[in-house]
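A single chain, nothing else alongside it, follows as structure tokens in the form predicted alone.
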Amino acid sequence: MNSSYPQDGIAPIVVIGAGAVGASSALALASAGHRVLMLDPRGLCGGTSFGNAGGIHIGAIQPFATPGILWSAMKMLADPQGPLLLDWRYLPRSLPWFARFLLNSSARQMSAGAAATAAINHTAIAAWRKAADAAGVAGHLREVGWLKVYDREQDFLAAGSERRLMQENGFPFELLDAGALHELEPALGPSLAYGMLQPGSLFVDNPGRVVRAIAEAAIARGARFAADEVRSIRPCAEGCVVQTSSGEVLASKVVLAAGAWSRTLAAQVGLRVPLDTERGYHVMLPTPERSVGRPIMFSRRRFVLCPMEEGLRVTACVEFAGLERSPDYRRIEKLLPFTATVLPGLDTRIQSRWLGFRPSLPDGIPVIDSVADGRVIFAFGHGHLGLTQGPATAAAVLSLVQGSASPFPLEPYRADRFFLSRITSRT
């Protein structure tokens, strides 16, 4: 085979993507003796996972797609100041997605969603650590919890249902009153009546060290990394012909774990996915001299304060407008002011500007599958939780590749669970 690729006899598993998804299945498998090949044009951690808010957020069970959410995201759209933003350009493009999501938003869709994601971040934290220790990182993972707080008794009303899925669904918070809160975070202003502690999930502070740690503790453990497009993935008898801007390399199977760039590949061994992204931004700002000590999510904007390594983290927004239009920063800048009031004090200075891509599917739970016979994994859509769930779907992709019993079970993330779905062949 023409190839640009060392062979020496072995084909490898090629992984596609090393984000979060991608670096920590590399990690397990080459650390389970696979011979290992990860493949990302964006370079070790380029993409999605560089950028986000830093939460291994596992009470984040509840889906998007919510009864009501038309109206809601409706009345977000019409703000200007709204955490929603939608290129009406991209409107025609986007349609069947979001009559998919609006088919997922009833209270049975909901739960079921809520119990899957569940499923898989009661796994996290465990898979998180083994993924950490293995890379050196685990000095990163700070034990402070998540932290959602209110400005207003009706939006904390509002989330009562929140709250029930994570009772129903085994995910302790506690609820705080205005001196509490002030208490656990003293720099919040006094606007902040309401807070919602997750003190299960963790919090990592420099997420685009950590996820480039795990890949490069697979390539320690022999895996090979090229920043390398791949153009298409062919079945063959032997496994699958990988194609990429370098040549051609036999790989023995495929994770496919590209995130947002998924649907396309996906779409060359049989699936015809509705995946899309939600483009999520972020800017940087000094670290404050009186700065919080956690994830903290302003619930009415949206958007949250992550206290990041290099700096204060703002990330907010979902904006809808696919992956090849320039970014628009106008609306993440425009909140910076309304940040400045619940924390006082704050340096609104920019350091960086950022624009991520989150692969998203309309009922909120990701593909984790086998198909084409066992010769590709699937491993993307993971939404707002490509950080929490990677090492746990890492482990799910290892059982997958070596017919062992997964960490939770997989039948909800089947990749033909969509009405217009169409798989060749599948183990």
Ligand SMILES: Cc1cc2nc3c(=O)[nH]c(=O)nc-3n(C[C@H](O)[C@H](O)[C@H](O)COP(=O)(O)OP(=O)(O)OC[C@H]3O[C@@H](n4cnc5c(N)ncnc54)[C@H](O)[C@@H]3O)c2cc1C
Contents of the next structure:
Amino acid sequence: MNSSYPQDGIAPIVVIGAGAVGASSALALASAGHRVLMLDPRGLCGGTSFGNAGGIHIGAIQPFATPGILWSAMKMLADPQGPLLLDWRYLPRSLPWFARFLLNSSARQMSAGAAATAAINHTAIAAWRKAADAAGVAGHLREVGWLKVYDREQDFLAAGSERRLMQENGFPFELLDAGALHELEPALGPSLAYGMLQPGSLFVDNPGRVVRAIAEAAIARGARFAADEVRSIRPCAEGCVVQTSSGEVLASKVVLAAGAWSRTLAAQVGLRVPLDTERGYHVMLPTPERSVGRPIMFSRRRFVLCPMEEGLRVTACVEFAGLERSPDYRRIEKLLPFTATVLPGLDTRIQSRWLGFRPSLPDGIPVIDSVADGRVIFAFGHGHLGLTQGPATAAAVLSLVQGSASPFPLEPYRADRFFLSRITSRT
Ligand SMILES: Cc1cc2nc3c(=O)[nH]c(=O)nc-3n(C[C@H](O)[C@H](O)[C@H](O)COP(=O)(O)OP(=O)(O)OC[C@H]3O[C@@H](n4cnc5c(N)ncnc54)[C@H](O)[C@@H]3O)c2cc1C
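Since the one above is the form predicted alone, can you give the form predicted together with this ligand too?
Entire complex below, previous chain first.
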């Protein structure tokens, strides 16, 4: 075993990935007295958790696979200013994912997916407060809710099923007419006629800084960190042998929290999980003189205006192009003229650009499961909600490590729920 890792006879739990899920897991495990080694070649919070919209968006329980999604996806793809992009060269690789996605789009599956997401999201706020307190960043959790705005009645009416699912699953919301909307957010443009506010959601005004602070809090509690890439995981009698870019380490257990990069490592312990990535972009703009007080999603073009600590962030796009292709910022840049109709007077000079990789499973629910006879814990596939669900997932990871009750039922999150997912049981 490589001597650059701690060698004092006690094999650590190796956490692969230092994003919202891995950092939160490391903190939960280190706080409970476990020896932890966190590995990530991109450093602390150098992946997708850095640049998202900052929503602890608990009411976002409607899966993307809904009845009629095929038709609306076609329309979005055909729209040169739409939010959905597909690199046609990537289509052969993504076809199985799309097939499973469509198979999950019945009304029954949509309701089941919403209920599973609701179960974890109901624990998300308490889990976030605990993690943020431990990391000394509670001041970055802002109690401003999440606001969705509409300029056309047809879009507002079409979102009825989303509201029904929230009602059925206990997530309150307020509907706003034009007057109430502009009273709440006076800087919004006059074309906006409807709003839906989810007051229970929180907003993280600097996700990169906050997730990094969570990772640092884990380190302050004894966790070690190395900027190494994990190349392989091999279960053995004592736990797992983890091969990294710097050598080998014996782990008592492994927590696989490598976000969109988890698929290959998961296959090494015998499970073929249909993980793909929905790429998403952000641009940073200067904070406008008249800004908004909370994250605001413009429903028709599906971009979000996020009043971050360091400027106004615009997040947008779902792009299917895999993990390797270079970023293509043209679509998000094309959306900028629309941002100025939502927020008049916006200075659209771009300060910085970013591409992130949502780790997405076709049923829209993460995998949180103990596999390889308890030697490996899977915690990945959080799609559009990994920031929201990071600390809540960590609480479930801790329960799987310790064999205690999870804060929410884990059956819907099983790794072998996908058809033909089990390759072998290489334990
Ligand atoms: C534009 C955009 C907006 C979003 N908005 C929101 C939002 O408002 N609210 C919300 O809840 N979610 C949002 N999301 C989704 C959210 O950001 C992701 O679900 C979340 O960041 C996933 O967290 P993670 O820890 O699983 O992955 P990551 O943050 O990507 O972390 C995984 C880490 O694993 C590391 N890794 C990969 N391979 C290896 C290896 N072999 N060895 C070691 N380490 C490895 C990577 O370097 C990476 O740092 C958004 C995403 C995007 C793209």
